[in-house]
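Presented below, as structure tokens, is a lone chain in the form predicted alone.
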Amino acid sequence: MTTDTSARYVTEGEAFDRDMSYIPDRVTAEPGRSRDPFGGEELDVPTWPVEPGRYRLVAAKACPWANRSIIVRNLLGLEHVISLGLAAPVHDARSWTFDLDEDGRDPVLGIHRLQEAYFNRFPDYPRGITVPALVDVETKQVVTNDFPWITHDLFFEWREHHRPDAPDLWPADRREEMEDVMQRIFTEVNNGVYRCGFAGSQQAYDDAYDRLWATMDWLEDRLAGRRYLMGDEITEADVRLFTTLVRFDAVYHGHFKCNRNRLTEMPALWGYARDLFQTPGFGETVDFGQIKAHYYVVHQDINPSRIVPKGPDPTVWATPHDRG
């Protein structure tokens, strides 16, 4: 396994600023056209026709994500028109690699790193490798690693493609609430959690976790009276939430230093991420082995030691949640 991770992810005097300039391609059911499905307008950006069989999902168990990007398959039931391949969780500067496969390599696409998928394309690709990417198969070409992208069309232009019982994870009738709900989960959770661990300085530090916290006890409240963050069926947004909170006692409130208390002792929260990893798609794609491995070994300017805890116990994850 590569443990060459010299990348370095804390910028002394800084706030950490996350790179939000992703590969702008998409995958389209019209051929040729790009379109908001809520404004209807078009979106000048290259598309890829929709066709089973032609891309590969390649992801890693260890990004949140990535980890995103396997559940929307899984609930769509887009496992049989979209293949999947699984990054190892440790990583060097370069990219992330297939050390979890035979030889090294991605069965299917025959690479040793993802980065050689970007460079098939752009062989001067300037910016970190990252997953989750869709490959086009035939050519070994990155398609797109826009990861809000991704999932957003999985669900609306690979409908043809979706299972009968698939969840409808953008409800029309409540999808300008969840794009409220969501651009405040990513800023101050998904990303929050982020903006604390890789913080340059104190103030950016405190500054993070104030943010982190009062949005954690915002959707306590808000779970407190629903079962699911838009009500009484999953969505996207539980989706993006999930990914956080399923690694939040495991490596954020310790590794990343947002430890005003563990995600086990917020009720609500606690037994509503309970209720999505026992919900058959979500808790499968969970690895804490790999999850752990990826924060406190690639993290080396975090935890220079690179030596991975042994806790917290998985086993709770399975404890009756009593949100039914």
The other form holds:
2 protein chains.
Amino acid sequence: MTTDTSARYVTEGEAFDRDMSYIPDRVTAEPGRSRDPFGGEELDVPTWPVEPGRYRLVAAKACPWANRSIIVRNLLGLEHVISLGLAAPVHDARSWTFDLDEDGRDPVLGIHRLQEAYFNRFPDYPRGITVPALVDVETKQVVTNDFPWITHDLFFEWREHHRPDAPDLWPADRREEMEDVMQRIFTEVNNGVYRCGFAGSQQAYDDAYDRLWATMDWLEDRLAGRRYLMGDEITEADVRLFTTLVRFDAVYHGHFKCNRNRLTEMPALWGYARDLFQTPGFGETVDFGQIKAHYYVVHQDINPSRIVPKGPDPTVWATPHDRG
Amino acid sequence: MTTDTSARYVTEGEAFDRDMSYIPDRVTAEPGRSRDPFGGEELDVPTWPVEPGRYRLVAAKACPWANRSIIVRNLLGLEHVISLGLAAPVHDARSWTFDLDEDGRDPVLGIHRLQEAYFNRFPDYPRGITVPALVDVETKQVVTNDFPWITHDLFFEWREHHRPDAPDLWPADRREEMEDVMQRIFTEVNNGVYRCGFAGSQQAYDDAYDRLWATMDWLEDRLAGRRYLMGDEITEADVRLFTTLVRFDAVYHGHFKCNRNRLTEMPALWGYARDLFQTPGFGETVDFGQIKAHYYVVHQDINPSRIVPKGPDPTVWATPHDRG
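Structure of the form predicted together with another copy of the chain (previous: the form predicted alone):
To see the whole picture, the full complex is given below, headed by that same chain.
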């Protein structure tokens, strides 16, 4: 698995700024409309029809943004209508690849680089090749890589195909507060750890670190008084927080210098994270070996040796959480 | 404080190999002889006389090898006979400097770079400019930088000048075992953390990590059953282990990838380390800010951004250790 040394994540002197421009298409139950009662009006982006068997979700176990979509697909029981392709943890500067598959090709799409599916759609696609990506199997074209909408639409648009006891991941009566919680988690935690790790100056790092820990303390407090972020039931907000927490001690603590505490030192957050890890749909999507390989090998500008740490011990994730 | 980007600590493909060739001179009570009853015969290296006020110990709070000598000087009460100069945490590729002092010069030696004292002794000195270094104040020449012998001789040769209640750091009745313990601590822990951090290949790192943790587990076990390494009293072996433990969570855990556990997760070792930290002579020699600045700024080949992490919280060192 060669990696291109030209990939750079840190811009000297600058704070990390995530490019949030994605292919904005949506997959919806009705053409041109979303079923989400919160803002479920006409959409001004291209829509594709909900259709069992038509799409392949391409994810990577290494990537937290892709991990969300794997978990939501599991929780909702959508495995039988949307297939899953998994890219290898170590990609090069051009693309995620299917190095884990036989002959290095995705068995359904037949491609080696996910980039091919992007180029099938837009021959001059100018942005990063990201996961998750929803791919139209017949044309092998990427439909969308807009990760927050992918999980949103798996819930609202694919409802007819959910398993009967699927959780209500977007409870209407707590929606407004949940959007605020998710927004804060995104900017301060999900992306906050990257803002620490890819900071191009001490000042940018210090700022990101202070923001991260202010929100970690707020979450610790919030989760001391309730089992999940929005109350007694798992929601989308929990999925979004979990994918960062599960990577925290393995990569963000050391590699991204988020080292005020280990997650294991935050009693409520650590119990909460294990509670989710041990819930069907979550833990089986986590591969600590792939997670560590991805971060430590791909980010050569912050780990030039590409050596992957052996620690920490992942078996602690199976210990009792006492939150039931 | 500029740092030369040519400094390299990692050799690709190779294990880290510490250069252990030092200026071998000794300071002894009798010319040409050591008073150490264990091997206290004729010495085949140049000896300098014990003489109050003649020498200046140049150390740096950042450096674990130098930290030993500061602690031993404190414990034995030698402050009134050997003065102490402290170099700044961030050195360049050529030398430690006196950037912390007024005008950037040591107030006694009047030099900016410690290198000058090495060159006064050997104009073509070809090796690294290291601390601790014992300097003859009048000639401004380095006498020796052979760190294990510096603390050894502070004990055996300067006895007339120890304070009356100075501890017996080298108990004769446990000497043989203590030498074995110190040897294991040196190769597996003191230098072992560097062998993890400066490994030039995954294999070299994995080997160093396994050796480090095998000995950390052995120490945890040993210290579960006794207050100090050799029993009820502090010895030189404790000083040598302490200087690595006190840096463990601040730098070795993340920067050197020694991340199986934090020190705070090893109950006996963590209690033991705090016990020593809170003993007069130890804690006041520790400056976490200088320690972190040194490792994260100087080792650019493993931390190119030179960003210094804000964590972890050092106030935990003041918590009760319950080992009395």
